[in-house]
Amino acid sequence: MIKLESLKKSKLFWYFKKKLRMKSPDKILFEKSNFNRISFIHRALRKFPQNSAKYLEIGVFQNAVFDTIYLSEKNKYGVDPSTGGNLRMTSDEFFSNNKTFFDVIFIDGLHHYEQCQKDCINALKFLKTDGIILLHDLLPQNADEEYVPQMNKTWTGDVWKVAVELSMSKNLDFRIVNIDHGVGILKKKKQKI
């Protein structure tokens, strides 16, 4: 990952910063689509055998996504320190003790840049070959949604900074889909032999 100091020098950083600092009523509008983060997760999981696919969700909250994942209990892990999922702990605690590798990882935890960056780095360590990481809340509609600490009910935090870093990475494939507050799709690039 790129250090924040060098990130601030990039043109992409300032482009995102300018776009996201617009005041209401100017907002980033999401594409009208039947797709959302749940549909992307299900589509990703279909790429792996259902009886052996491993799914990890960081930041489960009230199980809105987690309960839609139809895998056996032994193959789905939901990590949240306060509500939802099946593992009551922080993502840092989970990753420090984890030995399992995952096909699909969904990151929607604490909406702070530093924590999201840590979750992304840790998730990459435990991603199977051809695995997929999905990240949520990468496109705040306005400055109020990205402000840390949270001021409004709708809150993406400043995790968009992780998207800037990922988009500049040379060994990762990364895209953002302009739906559902921004859904990021991350894969490791295949190594050339």
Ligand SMILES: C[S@@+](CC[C@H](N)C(=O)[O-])C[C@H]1O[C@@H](n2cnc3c(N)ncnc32)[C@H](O)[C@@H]1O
Contents of the next structure:
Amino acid sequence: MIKLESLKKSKLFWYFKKKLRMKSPDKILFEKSNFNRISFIHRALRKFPQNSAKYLEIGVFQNAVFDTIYLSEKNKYGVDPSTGGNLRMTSDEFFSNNKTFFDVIFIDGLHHYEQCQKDCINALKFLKTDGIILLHDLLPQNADEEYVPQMNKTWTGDVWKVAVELSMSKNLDFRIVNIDHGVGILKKKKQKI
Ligand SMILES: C[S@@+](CC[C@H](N)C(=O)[O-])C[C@H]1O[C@@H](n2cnc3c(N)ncnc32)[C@H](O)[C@@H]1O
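The structure above corresponds to the form predicted alone; please give the structure of the form predicted in complex with the named molecule next.
Entire complex below, previous chain first.
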């Protein structure tokens, strides 16, 4: 991944910096659509065979997403140190012992830049070749929402910095969809032989 210093070369970085410095920034108008993070996750999962697809969610909370995943119990992994899911541990603990590769990974754990960056690097390591990673909360509305540590009920933290890094990575396909606090879609680019 790219060092924060070099993020300053990215237009997206300065967009966020400027927006978060404003006293009353214009709200990002999330697209009026029936889609949210859940519909994108389901759409991603439909690309893989239902009986063998493997799903990993980092940060599960009240199972709002996890319970909607139609896969069999052995193919869905929900990692959270506090609530929800089926694996009671941090993402670092999970990845340090993991040997499974996943088709779809949803990253929505601790909303600190450094942790989200680590989750992303680990997720890429355990993503199958055609797999898809989704990330949540990439579009903070204002400085309070992005402030670390959390002080606002609606909290994206500063994971937008990971989005800037991803947008600058040459070997990854990445875009942010302007819905549901910002949903990132990440895939490995196909290698040209
Ligand atoms: C925003 S909530 C997840 C919401 C859920 N994915 C959804 O869409 O409804 C964030 C969750 O991350 C969990 N969390 C905090 N630190 C974590 C860590 N190091 N590894 C994994 N999960 C973590 C928290 O306990 C919390 O339940």
